[in-house]
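Form predicted alone, single chain, as structure tokens, below.
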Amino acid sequence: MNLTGGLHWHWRAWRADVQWAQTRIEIENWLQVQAIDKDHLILIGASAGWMMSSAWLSRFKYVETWDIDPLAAPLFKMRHGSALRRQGVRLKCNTGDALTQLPMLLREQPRAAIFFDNVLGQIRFQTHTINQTENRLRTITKALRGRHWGSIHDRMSGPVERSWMTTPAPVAHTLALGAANEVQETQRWLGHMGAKSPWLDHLTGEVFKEGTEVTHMAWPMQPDYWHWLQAGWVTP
């Protein structure tokens, strides 16, 4: 099941330009303050770069994207290619499953920074059980030990009260991740977004280790169905 690919997805993302604007700005603001001392970026789950900033991508000398959707590469080049060329950034767009090939990519590109663009939260839909999802996420994060890497992903998602469909999304919030504030933070965000049952846990609560500074953002993906995004960056 591919929730972020195909013609229907790209049409929806194009139509939602205004609706997603605040989330896109918050993602850019978060990315711009990350201290990433790398020239090469591997962007996994890039899609067409709908939520990415050309300005942030231009901080690198070489950007390499991966996505299983065959439409992602040409649309990413269409959206960001000209801006990156003007800044002298080399861009290579690959079509394939980078999660499966991750160990090989890490070996071949030992100095690249890795960024997962709204892909780790989708693993929930690619496995049959909760245990399989959690095990696959643990395998991915274990492989990344000693690397500069970051991720923005779905933490939870679900329907919102009708009155919230025209309410501005809550602003981004940064905190140090820890079991002590997990329940409080969950209640805070679900309350801020006017969540109504049932909400789906994307099982990404342990992608980042306790103590990692993470930023939470609201993404009104559809007027009546919102996502709670979690973003973090890990340095060795």
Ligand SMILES: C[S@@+](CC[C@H](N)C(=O)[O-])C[C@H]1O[C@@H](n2cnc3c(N)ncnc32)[C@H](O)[C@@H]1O
Given for the second form:
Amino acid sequence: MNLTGGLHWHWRAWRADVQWAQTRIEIENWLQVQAIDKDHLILIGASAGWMMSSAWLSRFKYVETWDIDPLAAPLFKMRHGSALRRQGVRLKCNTGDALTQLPMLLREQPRAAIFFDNVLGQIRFQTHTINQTENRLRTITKALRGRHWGSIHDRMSGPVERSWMTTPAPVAHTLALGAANEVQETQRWLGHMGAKSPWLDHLTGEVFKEGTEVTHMAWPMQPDYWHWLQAGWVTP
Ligand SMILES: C[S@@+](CC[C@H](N)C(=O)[O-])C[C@H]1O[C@@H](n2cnc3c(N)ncnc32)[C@H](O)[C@@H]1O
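What would the structure be for the form predicted in complex with this ligand, given that what you showed me was the form predicted alone?
What follows is the entire complex, opening with the chain shown before.
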């Protein structure tokens, strides 16, 4: 099942330009300060790059995108193609299941950096049980050992008491992940977002190892249903 692809998703993303602006800027600011010494970027779950920054992509010589949604490739080229061309960046947009093909992609492109662009939190909807989700995520992170990779993903999502129009979203917050601060950070962050029960755990709590520096951001995906995003970068 693909809840974030297809015409409906692109229509919603196009209409949400203003509503998603703060999150988009926070993602760009976070990406810009990551030290990534690579020329080739593989972007998985790229969609049309609604939340992605052309300026950041222009730091690479070659950007390769992957998405299972057949509309993603033409729309991504439409949104980012000319900016990348102007900067001399080669762009290749692929349609297909990059998560299943990940071991092959990693083998074929041993020097590329990999960025999971808000896709790992979707695995919860593509598997039948919590165990299956956790195992799939574990298999993915295991395959990435020794690689430069990053991810921004849903940590949790759910209804909120506030309106994005009247109460600004909490600003991005960076911390080192740790068992000692996990419960405290979850409560603090959900409180800041005005979360109203029940919230969905996207089971991404172990994507990054303890000690990884992560940045938490609020994403008012719908006016009354928000996502808590977690972003991090791993260098071997
Ligand atoms: C939340 S959207 C990503 C938004 C996107 N990063 C942006 O800035 O617009 C998640 C995307 O992941 C894609 N996706 C889900 N499973 C995938 C898979 N196994 N391989 C490649 N793409 C996948 C979906 O089609 C969807 O476009």
